[in-house]
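For reference, the chain that follows is the form predicted on its own, supplied as structure tokens.
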Amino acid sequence: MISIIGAGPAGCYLGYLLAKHGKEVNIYEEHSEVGKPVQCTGIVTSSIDKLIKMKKEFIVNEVKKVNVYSPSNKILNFKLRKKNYVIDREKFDKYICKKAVEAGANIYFNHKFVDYKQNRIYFDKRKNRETDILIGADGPSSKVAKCKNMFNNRKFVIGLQARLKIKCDRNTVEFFLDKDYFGWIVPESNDIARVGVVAKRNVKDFFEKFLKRINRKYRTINYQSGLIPIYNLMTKTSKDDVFLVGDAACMVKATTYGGIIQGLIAARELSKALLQYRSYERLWKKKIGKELKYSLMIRKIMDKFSNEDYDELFSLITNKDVKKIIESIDRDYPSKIIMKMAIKQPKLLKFAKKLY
């Protein structure tokens, strides 16, 4: 018996892959339904096509361009050569969950994980259950990680987002850089967008500051917020018969704080590890370890940027060859972008000094 705590994309995708190969799988979700509450911006690159067959039912929009703004509102424009999907996270999550159930996995709602001892799972106000293998797909505050001393000293940022009635270009996603926060406008249509910020502290203050910065009339539809884990090279993702995947394992890009695709890839590699008796740590690190490491390196550099540094960076990236590289390579693979950019524009290497 394999038990998965958490019915998000990573947990359900893993359940689907294992059940499809004849494994007995139970998925436990603490909420009463899948996909709620929504705590994600929901924009993914076309890399997801290699993992999940995308359906019109959960694709809200496809963006074709990116505008990136410096703190002084200098603009860099990029055309996306590959698709970027804006998805309905609730429908997306339910789609993957349905696939898991159809493959033979069992799902149990309103099961709040409390502890795990001697192959027995303890739930709050629910019957305890036995299992052979336990998977923590239970998000950034993973109780599975805590119960096996794998939580360690992990750090977080806070994301705050609102769906707004606001004027925007449905073809263009906008990213806003600042020494204190990272902001975005992700369009669902020409008049509805997901607008938000990520910050280490005072996220509400920076969100208000960001709304003033974009200076557009808007009407709030609803709010969403949540913790986002920062990837840590020292994070353990397996111990004895317990494994972590997705946000529970801090598998999030430190550059844009997205982790849907990374969680799905890790779930796929964990299924291989369990089915083929291979090392999970080696498998997932081979697929996404380098990219998570590079995204963390970039974030550490950017965290030391002044607003003037951003302006200088923008002036260097206006180089046509550099822009062409950024447009042609998926942002889920920063290692490929960095190397090629440095060759075309060696002056970019000066920023690497900030690591030390």
Ligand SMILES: Cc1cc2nc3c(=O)[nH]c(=O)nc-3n(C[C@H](O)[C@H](O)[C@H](O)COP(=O)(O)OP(=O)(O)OC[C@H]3O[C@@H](n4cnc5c(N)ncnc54)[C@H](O)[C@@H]3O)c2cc1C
Second form
Amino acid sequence: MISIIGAGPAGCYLGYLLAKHGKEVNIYEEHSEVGKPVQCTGIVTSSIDKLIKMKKEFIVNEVKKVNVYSPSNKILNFKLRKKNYVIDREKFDKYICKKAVEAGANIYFNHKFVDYKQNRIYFDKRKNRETDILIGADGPSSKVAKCKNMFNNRKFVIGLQARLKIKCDRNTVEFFLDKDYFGWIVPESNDIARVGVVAKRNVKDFFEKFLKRINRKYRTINYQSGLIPIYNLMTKTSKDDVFLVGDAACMVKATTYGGIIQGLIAARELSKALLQYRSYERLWKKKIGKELKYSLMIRKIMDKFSNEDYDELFSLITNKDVKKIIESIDRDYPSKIIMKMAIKQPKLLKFAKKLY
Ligand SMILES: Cc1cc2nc3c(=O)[nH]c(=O)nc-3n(C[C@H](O)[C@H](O)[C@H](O)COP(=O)(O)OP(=O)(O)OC[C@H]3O[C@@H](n4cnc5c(N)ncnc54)[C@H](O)[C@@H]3O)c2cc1C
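Right, the form predicted on its own is done, so what does the form predicted in complex with the ligand look like?
Entire complex below, previous chain first.
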């Protein structure tokens, strides 16, 4: 018996892959349904199609261009090499869950995991259950990681976003850089967008500041917020018969804070590890370890940027060749961008010094 805590994308995709191969799988979710509350902007590159074929029923929009703004609002615009989907996270999560159930996994709602001892899983106000293997797919505050002493001193940023009625271009996603926050406008259409910021602290203040910065008329439809774990090279992802996947294992890109694709890839690798008795750590690191590490490195450099540094960076990137490189490469693979850009524009190397 394999027990998965958390029916998010990572947990359900893993449940689907294991059940499809004949494993007995139970998925336990603390909420009464999958996909709620939504705590995500839901923008993903089309690389996701290699894992889960995207369906019209949960694609809200497709974007083809990106505008990036420096703190003084200098703009760089790029064409996206691959289309990016803006998805409905609730429908997407429900779709993967349905696939898991159709493949034979059992799902138990209103089961809040609280502890694990000697192969018994303990839930809040529910009878405990036995398992052979326990998977923590329970998101950034992973209780599974905590109860196996794998949580350590993780760091988080906080995301706050609102769905706004606001004028925007449905083909273009907008990213805003600032020394204190990372902001975005992700369009659902020409007049509805997911607008948000990520910051280490005071996220509400930075969100207000950001709304003033974009200086457009808007009406708020609703708010969403959530924790985003910072990838950490020291994070352990398995101990004895317990494994962590997705946000529970901090598998989020520290550059753009995207974690959906990384969680799905790690889930696929964990299914291989369990089905073929291979090392999970080795498998997931081979697929996403390098990119998570490079994203973290870029983030560490960016965290030391002043607003003037960002402006200088923008003036260097205006170089046609550098822009071409950025446009030609998938943002899920930052390692490929860095070297090529540094060769075309050696002045960019001065920013690497900030790492030390
Ligand atoms: C504001 C914001 C915007 C984001 N935007 C993007 C984006 O545009 N693109 C992108 O790729 N990523 C984005 N992310 C990150 C993305 O949401 C996560 O990486 C992704 O949801 C991780 O999936 P997961 O399955 O690992 O965990 P989750 O989606 O967090 O799922 C965990 C599940 O476990 C359940 N659970 C938790 N604790 C327990 C418990 N004790 N017992 C039982 N069940 C439990 C939860 O209810 C939940 O259903 C964003 C995050 C935030 C906060």
